[in-house]
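Only one chain is given next, in structure tokens, and it is the form predicted alone.
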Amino acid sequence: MVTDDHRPKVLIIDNKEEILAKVQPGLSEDYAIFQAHNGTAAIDISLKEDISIVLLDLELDSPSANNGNTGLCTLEQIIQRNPLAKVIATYGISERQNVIRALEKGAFDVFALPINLDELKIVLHRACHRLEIEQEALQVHCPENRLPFQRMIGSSAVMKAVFSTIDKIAETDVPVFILGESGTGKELVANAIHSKSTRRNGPFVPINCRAIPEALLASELFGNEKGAFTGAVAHRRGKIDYAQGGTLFLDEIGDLAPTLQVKILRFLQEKIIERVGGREAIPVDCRVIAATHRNMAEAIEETRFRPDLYFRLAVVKIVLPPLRQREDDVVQIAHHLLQSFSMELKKPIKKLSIDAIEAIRRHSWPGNVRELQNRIKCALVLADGSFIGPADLELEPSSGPFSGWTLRQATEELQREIVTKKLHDSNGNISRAARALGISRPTLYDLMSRHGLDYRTI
């Protein structure tokens, strides 16, 4: 959202002339400025010219305003169409009673009339940092800077490690085990290394072991004859049997009754299986991957499943690490849940408040990928606003320097924390230190005696 000379694109929406002459030759030097008149024609320029920092009148939102459009609605439409979008809404002493309601619309920051212009650079360069922030963070998991695996998303090391496997293995023939906590996405990877395999267009056939009463999963696995059972009243192919020139998927593995272990060990000694109550030898030619939550050298060691099953399964192992171990993939995931949902259930896009995304972060997940699916699908449905807090997640809020403390407070603390950093990097250079910042040095000697800070002892 910059122009050919890099400087970034900033809409004004104001229909006041004075405002208008004050605000754009104050900022024209760093900032490629836009304007409009009134809420429609806001829209169709910030479209046209894909611009993501806005400068909006609230008092669009006056009856004497001639236009179709409100200052708040104009906001909430912007913020529909560009969920990035930092819009700072400017407002006077009669628009006092929209600001909190700018702030849960999604506004990035409010800022009161008359506008001082070195404040307002301050403001705007912080907007500009966040959008690139928040632009680079959703390059991590857009479809072409990720690996080919279609649904799987994440860029920590630990995941890394698993693509490289699967693209290691993918299109050998070799049979794969993966191990994960419940919820981690082992159907996943099965499906990525399927799709990546020369398999790719058999049929990707999964069953999960645990889910089928015993009864009934010798039936489903290797089909069954006319009569072999009560019931039985026809002949049935069995999932191995779909699974022909394709990949089988046995989830849940861990849980197989041992008699069933057996004929599963002599389908992947001999490639051939026989349904139930009939006796013809059935060549099957299919990848196997087997998977489960369960902790294999355990269950060996209490005979409860076969090492020599095992062995044949675990030709190449795959540990898919829980979530609370994948440093920050947790919120790039609940990014791009957001935006899935959000396409699926036909609701307006909305975005996670900074207290949310620390709250995803603390939390332990449990439930791994599939537990935060859930959070965040049910807080798209009932979070009311444009944010989505941790109260809508159910998780607990954050305790940081900022919880609890008005908006003004933290943006003050905010600001003090910037002009201390600013005059650091600058060994105490006044000049330097202001240039920094965009502002002039008497208003940089103003706001240091404002928060009581001294260039010699920084």
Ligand SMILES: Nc1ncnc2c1ncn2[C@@H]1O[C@H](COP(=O)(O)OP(=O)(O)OP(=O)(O)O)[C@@H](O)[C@H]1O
Given for the second form:
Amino acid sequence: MVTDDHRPKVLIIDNKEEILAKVQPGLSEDYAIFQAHNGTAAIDISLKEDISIVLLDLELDSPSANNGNTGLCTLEQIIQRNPLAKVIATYGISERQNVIRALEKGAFDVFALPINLDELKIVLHRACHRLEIEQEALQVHCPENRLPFQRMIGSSAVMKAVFSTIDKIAETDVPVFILGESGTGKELVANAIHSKSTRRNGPFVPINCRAIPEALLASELFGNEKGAFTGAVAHRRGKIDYAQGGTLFLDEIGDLAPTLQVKILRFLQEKIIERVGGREAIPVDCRVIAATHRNMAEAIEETRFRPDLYFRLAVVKIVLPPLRQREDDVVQIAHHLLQSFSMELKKPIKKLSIDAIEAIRRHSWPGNVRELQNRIKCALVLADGSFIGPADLELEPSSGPFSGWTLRQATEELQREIVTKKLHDSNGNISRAARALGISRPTLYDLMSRHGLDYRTI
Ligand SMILES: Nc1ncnc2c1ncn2[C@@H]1O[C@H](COP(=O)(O)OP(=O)(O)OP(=O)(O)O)[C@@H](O)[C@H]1O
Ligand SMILES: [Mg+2]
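To test you: the structure above is the form predicted alone. What is the structure of the form predicted together with this ligand?
Below is the whole assembly, all chains and molecules, this chain first.
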């Protein structure tokens, strides 16, 4: 995945094509434009794409609006789910009476139709600026673990240490070597380092050194000139070249063939590449992150991997612990996955039964988070009723309710249950939920983070 689109996202909610047709050409250079024709689709897109800047036609309020979702109601729902959303409400003569109500309900600004593109650009720019400031302020108030760390859930001591290492090294340019069993989140960590680095606006280019046959890997990595080998019908850029200004992620490097190990070592030493069949030395400036599930000490001992390459790559080592060594993270991730898969699959949220939680704790998770994902997804699709039990997860049932639980685990679970319920009852409105629980908003944020709860998916 080459991520090179860093334009702010703007969602246009309008059941006519007019507004979109008018503004899209003028805005698409600076903004990534999304469109929804009704309120339901708008909520879906804004959550899925994580869009906080919205242009909403208040005329959705008219009886012709789809699915009974009126403009004002959509505005309310968007803000409830994402309190930072900046909704710019557009109105014509017929909706003047709703302008004040839109502002009362939290619209960032209101805008009279017909749209003047230059004025709209100023309002959008202001909305983006305000959003940035508020997001930064939230980060300051919600340090480390109030928000999930770059989509990684975990509050065990071992994972906190991993997060802290990522924070320390992200902004430096040192090569990083990530070690961990299959499914422990190595690619997620590589992504987190890139997103927190000064190269975050450049591309993140992963390449799996195991999945591609050796004969093709050289040209995949370094590119090739036309006619370099049979089938090389055209000149082609390699993945390393595409990583200019960004991060190259050499996944499964432990499986790299010896001939290519030499070439990668040369690239790391000289920061230049040559295409297969080419003579030109192409300078490449990128950060390199490598990962493997292999035991590297063994690979070096058995001369399958060059020690000089290993030491160049492993200036900083991050060892991702298997899920079974992460205290109660596994339960937290399971709850989180249930929420996000329910959204993705458009299924009503199901809960884990007490037995299921215990079975999850006792299982050794050889496939780590990926195995947990598969079991949860399958259970969500197949389980009847609103609870998921050990059998739905194809795990061994426990010997009796609460049999393996400590008091602390039981208390945590009860706390999670109550917080989820209040967030649900208040439609994800943090202030209302905090009031109902008799705690402050910061405390509620702490609890949500501890239990991997996201107000947008409640
Ligand atoms: N701490 C975590 N919180 C939430 N999701 C996670 C976490 N760790 C991993 N995942 C998810 O688990 C899946 C596997 O993670 P990832 O692909 O990064 O693992 P990997 O170590 O590269 O696995 P493999 O060795 O199989 O390639 C991904 O969908 C990722 O988003
Ligand atoms: Mg991987």
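Positions refer to the first chain, counted from 1. We call the rigid core the largest set of C-alpha positions that still match within 1.5 Å between the two forms. None of these values were measured; they are calculated from a predicted model.
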item: Core superposition between these two forms, C-alpha change of Leu47 at least 2 Å; value: yes
item: Shift of Pro203 between these two forms at or above 2 Å (CA, core fit); value: no
